[in-house]
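One chain follows as structure tokens, the form predicted alone.
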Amino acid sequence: MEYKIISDTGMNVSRIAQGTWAIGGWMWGGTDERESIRTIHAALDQGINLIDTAPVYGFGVSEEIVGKAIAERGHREKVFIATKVGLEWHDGSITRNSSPARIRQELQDSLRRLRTDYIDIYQVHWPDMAVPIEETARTMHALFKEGLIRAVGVSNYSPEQMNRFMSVSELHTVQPPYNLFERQIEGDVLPYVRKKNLSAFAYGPLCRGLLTGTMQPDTKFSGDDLRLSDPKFQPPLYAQYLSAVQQLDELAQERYAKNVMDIAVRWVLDQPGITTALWGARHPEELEAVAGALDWHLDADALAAIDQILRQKIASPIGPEFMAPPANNAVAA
């Protein structure tokens, strides 16, 4: 495993994570515990000491699980727990909420349900717009300066939020997405997060399984699951995605022996300013390819190529914003 250290804290963490959205199940048509908690201590066996979650991965599910995996596994010391703050959820409906109280009570419900008495990195999970972001800063900033969480994240925030964000709080780490097929971050968000030596954990580096090298022309999605409402999973864009992972994967066995996963996430991981990346595997099996990613790099010629790939294949790329819950209308000042 590669760690690294996240600016001004000291935690040296794995440059994998282990994401726990699809283990909540919520979105990714169900969940199984004890399946999910075999995967979590196959993910700790590997040298992955950091687990992000979030309260609304399942509606509380996820933060629970990741909670009695830790204390099964014991060494609670050993494990850097990253979760999120900022949204409130009514009947399975979303909703923005980053207010002073609504912080605390979920930090609160968070500790509870995670069965421990701190946080290592708190991360506001979504820009509230409806509350000034000098609010939401300035009661991290306290929940920082009373020992309750060790660093403080923001997750999908712009240059300009993080700013006002940093005019009263420290800041040490932005949870983007990124990967090959979402890129938006590399004109705003990635230049920031160099210049401002902040640490950076990119989420989905798969796509959500598009770079996994096992979705087919006739891959099915059912129920509440949210391929179903990305356009890069729809007719006719899922034809171009596919052909565009075939060359990738082409690319990675000539070059390096290697498959499209194990290029994808490497590709994530070197990339300046980027810390960590998220894997969201759901069973135990879906980590033995985490070694893959590890202990090499790409030299120029092999970015170039992948640069042209998808130059060629995706004529106009889709980004994440479809994942985005509703923001709230009333604009804060």
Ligand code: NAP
Contents of the next structure:
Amino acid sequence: MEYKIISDTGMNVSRIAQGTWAIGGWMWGGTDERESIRTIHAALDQGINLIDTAPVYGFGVSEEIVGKAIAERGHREKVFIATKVGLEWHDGSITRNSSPARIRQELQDSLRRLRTDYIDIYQVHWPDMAVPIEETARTMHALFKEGLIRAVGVSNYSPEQMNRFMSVSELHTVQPPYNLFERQIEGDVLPYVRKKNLSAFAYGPLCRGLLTGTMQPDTKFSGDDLRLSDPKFQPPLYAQYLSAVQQLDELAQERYAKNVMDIAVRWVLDQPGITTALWGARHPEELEAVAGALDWHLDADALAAIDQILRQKIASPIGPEFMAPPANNAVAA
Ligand code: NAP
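Moving on from the form predicted alone, kindly provide the form predicted in complex with the named molecule as a structure.
Shown next: the complete complex, the earlier chain at its head.
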């Protein structure tokens, strides 16, 4: 495993983290608790020491499974738990809420579900325009000072929102979407991360499975699977993305004797500013592929060839905006 320090914290986190949205089941067609726990144990066995979760993943289920898996294994102190705050749910629909009262309440709920008395990295999940960012930041700063959280993070924030946040609180980590097919952060968030020496956790490095090389033209999704609402998985875009995957796979094999999944994750890890890629595995055997992304680098020629494939194959790249939860209607100053 490769490791990297989160600036100003001394936390030496693995560059591949276990992402646990799918483990919560919601929007991923359900979950299996024992299989999920086996997956988390397999991640720890591989040297992964960072687990990313959120209350909203399965409405508590993901955090509970993470808590149980760590308790069964023991050595809580060897694992970095990254969880989130600021989304509430009612009858399956989500709204943003980063008010101080909500943050305090959610922290207690997360500590209970995770069976711990501190959170290593606490991240505001989505910006909430109904609450002044400074108010949210002040509460996060207070939790940090109280020792309840060891690092402060935000997710899906713009540089302007981070500027406001940092006028009141320390900020250590940023969690944006980032993968070969979703590169919007290169225009703003990633340069900001570098300039401010923050640590970025890239979510969706496999583009929800699209970059694994296992998706077929006739792959079907069912139930509440979010890929049913992801435009990349619908015609006519799906065929373009699959064609790009095939060419990327050929490039990986010819140049490095690797596959598309290996270069997709290596590409994320090689971008300056990226600390960690959050890998959304939910079966232990899916983590066997982690080794293929580690301990090598893409050279400049390969990076240029990758960009050329993307330009040729994908006429109008689209981002992950479809995932954004509805904004709270009220707008704060
Ligand atoms: P991802 O990691 O890009 O992709 C997950 C998909 O990859 C799943 O469909 C899984 O397949 C597949 N997969 C994983 N390993 C594989 C393997 N070895 N072979 C074949 N397929 C494999 O997407 P993600 O789960 O959306 O993102 C990762 C993590 O980022 C999440 O778990 C969560 O912690 C975080 N996240 C955060 C936010 C945010 O707003 N902050 C948003 C999204 C995600 P199966 O479905 O078959 O298991």
